[in-house]
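First, one chain by itself: the form predicted on its own, in structure tokens.
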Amino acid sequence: MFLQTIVDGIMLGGLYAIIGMGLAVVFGTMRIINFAHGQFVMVGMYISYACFQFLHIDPYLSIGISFVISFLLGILVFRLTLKPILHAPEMNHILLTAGLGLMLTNLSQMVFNTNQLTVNLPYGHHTIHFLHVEVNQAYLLSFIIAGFVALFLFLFMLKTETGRSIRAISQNSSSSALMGIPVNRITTLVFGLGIAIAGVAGTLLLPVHYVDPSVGDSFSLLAFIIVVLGGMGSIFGAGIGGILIGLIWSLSSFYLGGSYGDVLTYIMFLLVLLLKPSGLFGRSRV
């Protein structure tokens, strides 16, 4: 059973993983933590549903869609609520991203109500076994996804003009500008990106989750832990941070219960916090 617990955790943890590397690359470049990055990952996760509800695409043939929608969401955003402040105190960057939160939260009450609504997939409760252990079908699907787009996120990050721009502009945006790196162009491109990216987690967790408006909140909380834990900023951090996080909590829920394993990871955090504020991989940069 612990090998079956360790596969669950990575599992899961693949799939936490991708939540807080879209909010690792907006701080890694722009310094603002988005505490409504949860609320995008729930936009994400309605945008699939509502592909599957009512033009019967599955959620997995949906990403593209929830891609292009988070990104295009992602630039309004930045330039219509961001932008004016982005040189303003970190205060402003947390009320203003909170604020944002609540209004998504709201918006969606309104179109899809309170209900908790999943999807029923053909393939969602077949499980492949192997080597004893047992992993559901629709979990590996989001968690080989989910490694494709990391990856993908990887080599666009160290292959492309854009990535090294990027990595630049993280290092300092006011040499970045004197280079010649076109700085507002890039950021606005980047917050774009995290909010695509979190739109994608949103795709691949609706298949093994449930979403309603308030899910969002937890997903905010989490993403946090994660880019903490993982190294303020780091790519890479957040995806081991994800599996952390993941293995905490199934290894905590079988052999303590459900409920310690919020505990547990509240305990690494503060650990963290105290004994490495930069996080486990160091440096607060992409």
Given for the second form:
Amino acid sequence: MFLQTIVDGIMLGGLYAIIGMGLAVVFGTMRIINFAHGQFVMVGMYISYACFQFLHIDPYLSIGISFVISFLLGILVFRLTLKPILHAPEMNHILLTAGLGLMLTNLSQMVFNTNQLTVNLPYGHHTIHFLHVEVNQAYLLSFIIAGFVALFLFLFMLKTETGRSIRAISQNSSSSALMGIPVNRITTLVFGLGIAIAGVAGTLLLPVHYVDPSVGDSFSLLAFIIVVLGGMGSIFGAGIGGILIGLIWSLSSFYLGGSYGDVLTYIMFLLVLLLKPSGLFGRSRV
Amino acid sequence: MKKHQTKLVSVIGLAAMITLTGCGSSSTSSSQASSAADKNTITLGVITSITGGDSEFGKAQKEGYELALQEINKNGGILGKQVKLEYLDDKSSAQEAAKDVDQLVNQDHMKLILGPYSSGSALAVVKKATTYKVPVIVPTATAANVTETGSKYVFRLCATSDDYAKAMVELFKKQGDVKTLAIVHEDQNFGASADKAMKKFAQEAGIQVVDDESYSTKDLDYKPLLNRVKQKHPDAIYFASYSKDAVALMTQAKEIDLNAKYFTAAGTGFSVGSFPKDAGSAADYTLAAGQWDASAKWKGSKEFDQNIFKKFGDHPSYHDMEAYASLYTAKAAIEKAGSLDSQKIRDALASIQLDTAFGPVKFDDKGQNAHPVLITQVQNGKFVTVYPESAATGQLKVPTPAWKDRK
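Could the form predicted in complex with its partner chain be given as well, to go with the form predicted on its own?
Every chain and every other molecule in the complex is listed next, the one we just looked at coming first.
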């Protein structure tokens, strides 16, 4: 049973990790905490829901669609709202993104009303039996895809010229500009990328969770905890932070009782803030 | 470092703020509400969950109201006037429900309120309406505390979650093979009330409660919780759940091979028409305490079932019926009062005695109607009444076979 709980926790953690990574990408590069992150996850869920409902596309096949739409949405939002205040004090970023979040929640309420929508996939409730452990197919599939997205992100950051530029900007944006890096274009791209990953996270969540306009609120908070836990701005840290939160939630729900999952998560978060405010992987910065 | 921490603190504060305000949102624009005392029409205010997590139930209630409205208007209306209903959506949230009361009373001058759906909303509505001295007929909310605020303006048609637990324990006692019980409930007003009631009645009957779990309907995964239940090997499990969580709990119980002789529930998510459809084979054998069934002996039950099916294309659950009977109760009260006056309607309700398709209606001094509970079981995707025997339409099928022994 211990092993089963660990596996359940890791599966859940994979979803959390991908939610956290999008936020970490944005924060790491431009030092903006996107408080609308959870709401962008919610938008991703609705994109895939619409694809499923109206175009009959399996949520796992609509990942590309939600990536592209979220990417464009991210760029649009960045150009229109964030870019003008990029160098303003942090409080402006916080207020702006928090406002964006409320706007997205209410917009989706106008379009989809507040019903909880789910997709019923024929394989959604099948399990795979493996070494005395039952794994739900939908969770497993989401976990594997989340792994690939993370891998793609790492390779992109480490191996490509754009990735190198992003890392340079995250270290020092004014010297990067002096070195001939198109800082404006790259930051726009990074914000788009962060939102695109949030959209993909939404798509991966849809087969295992309902979507309603307020579903993003809890994800925003969660993403934030994950990112702080892993070390602000570290993508790798966000991945580990997500899996850690999943494990803590699952273990405490199993050993202490259903309602303790959230309690222990927040206690853990407070401990990290008190003892190691830079997060578990605060130094490293991919 | 110092700056870093200040930033974190401010950020956390904001995060908390967002979570708190996230649910707040603009209220529905009111229709051009006519005042309640138009010359030729009577308008009554209805609060229910048209959207949000409880919308399955709100839809059911609306069907019940619409049918009653159609029948009443065809037969001459109330006090010779045609009746109109003004629906306000509480978006499945207690705050919105309380705001709806403000709107119905202050802007639309309603003298009587019907609804809302959930126990959380009902408690908020009763408290608010009592300050305005406007009577509320509560059709569906089962949490015990709805009629225990000391209000003289609440009149509840349905049986309570205490009655659910009592009926279920009676069934266990009759069967004689339930020694241990696990309770799994959602963490809001309804779940907490159902949990408290079940603990009390199980203890009185000598049934040991080996596990008591609460969860949030927002949780992503119920497997760790269900695995906890599984380890305790209870003879029976008692759920108190709304709609999406009921489906997720049963499908995940199947996934993790959680077996019990009895899967039981306090109505609600396990009783709603969409449950056998959405949970599929995982819904089979589940028992749910409920309030009404098309086979009920009261006059008009069968016709109600047929008429709802004719009008809306699906068979009603007890939520439809409770709304239907509520409007008839409102009609009787207004006619008895002889006018549209809040205080007179309240007094009429307090002493009313009438027969509806939902059974006899008579409120005690707390405003509670003594309504019998019946227990249904899902058999091959259909609800069958199995208890009490006098109302049964089919044989109780227990013990529940293990998941691996099912076809």
